[in-house]
Amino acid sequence: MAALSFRLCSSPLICRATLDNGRNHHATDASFIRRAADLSEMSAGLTSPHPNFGCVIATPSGKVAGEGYLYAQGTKPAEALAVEAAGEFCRGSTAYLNMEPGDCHGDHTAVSALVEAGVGRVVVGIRHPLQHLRGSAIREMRSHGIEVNVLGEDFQSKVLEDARKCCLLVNAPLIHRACSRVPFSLLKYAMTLDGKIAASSGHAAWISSKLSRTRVFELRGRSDAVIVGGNTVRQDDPRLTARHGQGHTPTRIVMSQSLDLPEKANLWDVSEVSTIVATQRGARKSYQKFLASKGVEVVEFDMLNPREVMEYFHLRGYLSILWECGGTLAASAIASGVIHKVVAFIAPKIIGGSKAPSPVGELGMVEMTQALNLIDVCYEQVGPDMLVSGFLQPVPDLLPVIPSEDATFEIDPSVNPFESSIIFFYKTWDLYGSFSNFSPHPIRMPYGDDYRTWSSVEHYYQANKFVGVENPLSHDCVEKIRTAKSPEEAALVGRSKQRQQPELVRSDWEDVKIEVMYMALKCKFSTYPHLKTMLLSTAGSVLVEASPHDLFWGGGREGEGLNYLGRLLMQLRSEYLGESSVSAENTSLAV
């Protein structure tokens, strides 16, 4: 536009100005999609699997009217909390967003927000980088007459860009999740200044500050996963926690090909965060099952290389993987290219050794041209340690495009449209994520004498196992879960719960819990038409509850679980066809 306005001006003066507006105009943009993007970020940690969204409204002054940012997936979005700050405000208002809001599967509430306060623009950092909600939100919010503006493509600008680049690193884990088919993996280690993450002994506590020390816990409080390998726990016998940070506290991995572990160490006491073990098939199965008897779940793995892993935890959801282990499972890997981004801090000690380990072991590297070279390197002082960081994978800009079938049977003619599909769901970001009781859709169920709204249909569930309890400690349980700010905090309580304090939960639960599960699902379905139409939409198809680790609720990983989550969902839909069915022989009749 500015060229443009250039080539029309009779007047330098004139020509100049306009130049000077659309900096300025860039300059203001760029600085309130920051602000929408360090939002975002303040809830890392809390939203996984699910994006970080941020939301800023700025008066036609350029002042700051309301801010929001998405606290976990199933409450309120960033756009309608800063909406509600902004009130009176919005009319005529821009609205800063880092990221296209994922509003799907009848879901408008963000787009709704922005549309009923009257916003009279969008600036959007970055479309979804999922490919089925690509655009869909932008296109909603166009066609209620709101100008949108996305950075990169209605223009560009060097200040823009960068403000761009803010909001693919905010979400870098999403993004690389989303193009690779792995987690967004970390690598986070500490040395000496003379490269030595311990001295020859072994001994490593500490290399690194206590200011460095409450920066790893805040790492992990923003991951969903902290992996180590077998050296780890023989040698450090670390607890994995986010003490003194921010966030949840991550699952903790163990990568050990022979499971030559101890059977005392940190890592086994499950009683507040659990642990995997992943390890070669047939493995020591006397150990396994001693793992099993302290909670710990072991997971076999034909090859035991970091790709088959993080590909498995793929899978199982996980977004975020921060790698804490030592240099001969962190060499493997960066060869296996499942590292995205390495964090390394570096403490002014000298420890010497020639036999001293270092924090990357082999990598068949002979010469400087072969050195991996960082991207987007970052340099920052952390009390007397420096700390340096940078991507090993540029964060992809833009995503494959996702066949269509059409697309898929012109590829493939042996693909028969005609023969019945299997249709997996699993994370509500899915193309049917709405089938999965997380999905954020309140339900009003009978409670007691009266009835009461749950945030989702895992809510009701996980507070139904302690229902009818006489303990107050049941009530409690109850009232946590039902108050719970997301589904994934209600599955958290409601499951530590029950293995920490079985006496807690009711007796009949195993006989009850299917009929719960269905009458939850049955009220969702009736309550919102267009998870109706969804549901009727896939007759003839199998559904299928793709988790690998549920063997009742999901598939497995293997096709060997229960899937009573998917068989409900065809238990419910044969119905409702039966009633359509039924429905229209009445009609006929009646005729």
Ligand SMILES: NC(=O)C1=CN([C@@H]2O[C@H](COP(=O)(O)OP(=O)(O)OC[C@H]3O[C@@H](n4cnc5c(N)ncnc54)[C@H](OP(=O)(O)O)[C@@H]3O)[C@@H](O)[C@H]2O)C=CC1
Second form
Amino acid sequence: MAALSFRLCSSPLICRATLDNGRNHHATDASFIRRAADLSEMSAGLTSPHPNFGCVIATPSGKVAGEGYLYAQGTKPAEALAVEAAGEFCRGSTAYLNMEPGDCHGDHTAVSALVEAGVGRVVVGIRHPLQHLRGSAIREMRSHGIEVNVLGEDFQSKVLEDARKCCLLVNAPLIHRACSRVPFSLLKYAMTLDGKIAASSGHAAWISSKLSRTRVFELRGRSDAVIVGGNTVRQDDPRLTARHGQGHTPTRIVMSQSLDLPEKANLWDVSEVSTIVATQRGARKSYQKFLASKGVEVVEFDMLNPREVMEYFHLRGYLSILWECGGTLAASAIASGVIHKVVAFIAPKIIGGSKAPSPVGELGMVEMTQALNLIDVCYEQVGPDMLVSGFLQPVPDLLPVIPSEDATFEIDPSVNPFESSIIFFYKTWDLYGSFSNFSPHPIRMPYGDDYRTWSSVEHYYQANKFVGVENPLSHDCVEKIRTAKSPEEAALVGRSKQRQQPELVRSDWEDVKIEVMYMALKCKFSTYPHLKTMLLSTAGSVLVEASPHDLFWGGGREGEGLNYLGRLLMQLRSEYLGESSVSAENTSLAV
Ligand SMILES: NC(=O)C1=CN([C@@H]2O[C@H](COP(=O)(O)OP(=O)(O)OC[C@H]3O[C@@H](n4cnc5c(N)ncnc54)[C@H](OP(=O)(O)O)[C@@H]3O)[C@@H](O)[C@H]2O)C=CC1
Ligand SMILES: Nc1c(N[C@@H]2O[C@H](COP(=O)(O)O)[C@@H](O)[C@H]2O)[nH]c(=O)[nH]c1=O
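For comparison with the form predicted alone, produce the structure of the form predicted in complex with the named molecule.
Zooming out: every chain and molecule, the one shown earlier first.
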């Protein structure tokens, strides 16, 4: 290399320094990007899975001036938190982001924070995977004169490629959501050295060690849901809780065609965490009624296969699913192509048993050459067990294979990304996500003879369930919801209190809830002009909250929902349009 550097320039010292400087530059960028990727996962297990954003702000001398990460969907962006932490050291600094900011709903908080703080350069690990977001924030930062480098696009090197891979991994669920329209699924099992997941009697407690099972609790805490099959319910009577005392607890899902399930089961206790049973359409209606009476949600499918079930939970906004089923369902899930990663805890014990179940049932493979090879395999000792994990499907490399809307328009102006005149919205990271009650738009609402600020519409709506009730516990609920750290936590408190202690809820709640919601929406869209503009831009389209399970505020799976949230937004929109046409009329009259 020295020879090469000599040939390229007069003084090898300067050139080597340049070369080294270039290499150091890459090494510095890579280390801060990896730090941002690590930071972005800090809330894993505490909140339900969401796009992971981390931001590190480094001074020109390479010192960390400030850091931040997105805590939960609907809370302050990582970039804004890092800018707050760095203070005046932002000026002329470099900001390292594991992923392009999700600014899209006219909500430029993240980009504005970096621009207003005087950040000079931004290094981005990966572009945003969602098509309607990809490239927006990068373009906006560049339009404000910030130098923006995207790993893998502007410069290449091994050290940067490794850093970029970290950014792909921490958002694998979001990337899979963007590319395959199913959540990211991880199959986990504990297995004896002789390849069994239970004794021939079906008994399986315990194969792996306490330490390994603690890791499993962590995996559950990082998931939207945990799935088991009917046999596992009958055999183990599992709880499938994360057992970490606080933080996020995943929904439990049982897949059962027959509904030949016990009347008594731990999973039917939904006081702390919900359970959903996915079954064949029309199965055992009486048992479905029994489950509903226990508060267990039943979802019917024409074909109860893992792909149909996963596409449904994709619609519900799930990003990460943990499969803790037995081999029968695991084989079906692998064959359906919905399993992306496998995690196996191998215990140094032998159980034997020619009929003892194995981790994966029938896949129809008869030659070893047909075996599915894992990718990026990792080995880790966990107590006495060996943890082997790897990918059945690589995390798609997201160099923009799907052009953004602007790029699409440049290619073919006649392509209208949204053919139908129905606009669906649901999770805040999806298009029109700012219409969601979980979007991070604080509102100031009248409260008694005063005003109070609420972090989101959801905070305000949930708190109002308990307003005006002469019970100190109701006042506690209001305060607990008002101070909840995220809309998701506010909803969790409000819904569980309403379910467990209905006496705390105001008696007229069913009569007033629509009005309460409307007032909150009116305040939100009046407070944020860009949201009002966005709402008006949907004129002529039907707005539907695409929640497949909330049949009051949402549209339901096959449109059977009442879609009150969509209706109220359309009502508000026509009120604004009425105002603007009235004001236009006044103007025209005035002319
Ligand atoms: N060591 C470990 O990590 C684990 C061990 N186990 C053990 O494994 C054993 C259970 O394994 P296994 O018998 O394979 O049971 P599964 O957990 O795989 O459940 C199979 C059942 O799932 C339901 N099902 C729904 N849809 C499908 C589908 N598309 N394809 C296949 N099944 C579907 C059916 O329920 P239905 O019959 O109700 O219609 C089927 O009988 C138990 O002994 C348990 O202790 C289980 C999980 C993890
Ligand atoms: N036997 C076995 C596992 N079994 C899995 O854990 C479930 C029980 O979890 P819980 O209800 O939370 O206690 C059980 O139904 C099956 O899915 N898991 C493991 O990590 N190691 C083990 O040895």
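Quantities reported herein were computed from a predicted structural model and do not represent experimental measurements. Definition used throughout: the rigid core is the maximal C-alpha set that superposes within 1.5 Å between two forms. Numbering follows the first chain given and starts at 1.
Relative to the superposed core, residue 45 shifts its CA atom by 2 Å or more between these two forms.
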